[in-house]
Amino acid sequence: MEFKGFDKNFNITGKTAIITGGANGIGRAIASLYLEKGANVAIFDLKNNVEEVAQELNPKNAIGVKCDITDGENINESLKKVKDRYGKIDILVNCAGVALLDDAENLSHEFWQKTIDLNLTASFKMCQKVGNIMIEQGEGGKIINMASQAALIALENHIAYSASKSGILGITKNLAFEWAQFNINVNAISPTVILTELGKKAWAGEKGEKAKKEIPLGRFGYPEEVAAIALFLASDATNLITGENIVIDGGNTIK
């Protein structure tokens, strides 16, 4: 295959991406720099601001979708309408989670079932559903999903979030190795504690900043860092990188 180079300022423009949990956060900060860089952007999200999110960003080149992803025929709806406005789907991200935390002995079923419903299978129908249409359209893709330093480490009360977070590596490689015939590259993000709002609000005080010292490099992420990972992983630069888990931590899970 040739080597036909890529745009050097990472540009995507004329690329339609789909964002998952875009309306705030990492989801929110990615969907900006990929605006930023000439995508189309479809905002799936269940916040009812969602579309008034979406007109926030950029009216022209970006919809908000009202969508729960845990919902098979929700999302076929919802992609329909993306395809209807923009007439194909060159990018998934995957962001949209839920972090429902609790000591193992005393996890409930519920919690356990909502986190691996949301983080784990709902972000495999949203891969499956997309990864066809791109199958479909013939010219290849790039799928990136969120998964954490926890698929990695173990961490307090995390059990459910991180054996969430450890399938969407598992689905990564996976899909990674079945999907390369069809030039579709699927890669993961793994972040430690990112300063969204969420993130400010439960890492406040003596407790974050005892988890920091625990980072080589002495601080927590911001969601336009990680937005920087996605747009890489978006960008023509990285068609030879598929199956791969690019961590952000500041050195926490090399210890």
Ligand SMILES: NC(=O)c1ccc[n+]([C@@H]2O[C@H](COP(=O)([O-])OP(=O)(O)OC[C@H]3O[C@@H](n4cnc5c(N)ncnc54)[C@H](O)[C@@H]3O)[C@@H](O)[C@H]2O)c1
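Got the form predicted on its own; any chance of the form predicted together with the ligand too?
Left out here are the partners and the other molecules; the chain alone remains.
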């Protein structure tokens, strides 16, 4: 693909983006910023209020689809709704995830399986289904997978979560390699603790205070800061970046 320049305000006007897990936290902040930058947004989320969230964010350019992304049939029906409404899909952000924490000696099979099923398998399923649509459309695309600092360093009680997020880095690189020929960029974002429902729960109390002190920049992150990277990666400014993992961690993983 030739270099055709890019919008220096990082607008993604007229693009259609699917954001999984977008009813809350990081996904919701990404949906909000993408809408501000001119995209049409479809939020796929388990939450019953997903349609209300979309209406609240932007009644004209956003739809909320109640979807369990661990269920392939449910994904197919949801993707049909997006195609019917917007006609195409340009951007996928895989944000739905769980953090089920326990030490390695005691972690239950249930916690392990739920984590891998949602964070890794369902994210891959979304990539595969949307990737096939992008390939058929023939106009390239952008896929952004939410990994974590837990893919890069060991964290207490994070064994299953870490395995799932390391897997995300693996599929990101492989998909980037396989789909470069279709101009589909596949990248990951690895945040430190971000102050969302999930982040606050996993890092409550003394444990969180201690972790914050160990971060060179001395603080946790905000969903809006992760959204800014997701916008950069969705924009034409990053057409030559693929298979990359952008770490937003206040320097936590450089020590």
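Everything numeric here is computed off the predicted structure, so don't read it as measured data. Positions refer to the first chain, counted from 1. The term rigid core refers to the most C-alpha atoms you can superpose between the two forms while keeping them within 1.5 Å.
After superposition on the rigid core, the Cα atom of residue 207 is displaced by 2 Å or more between these two forms.
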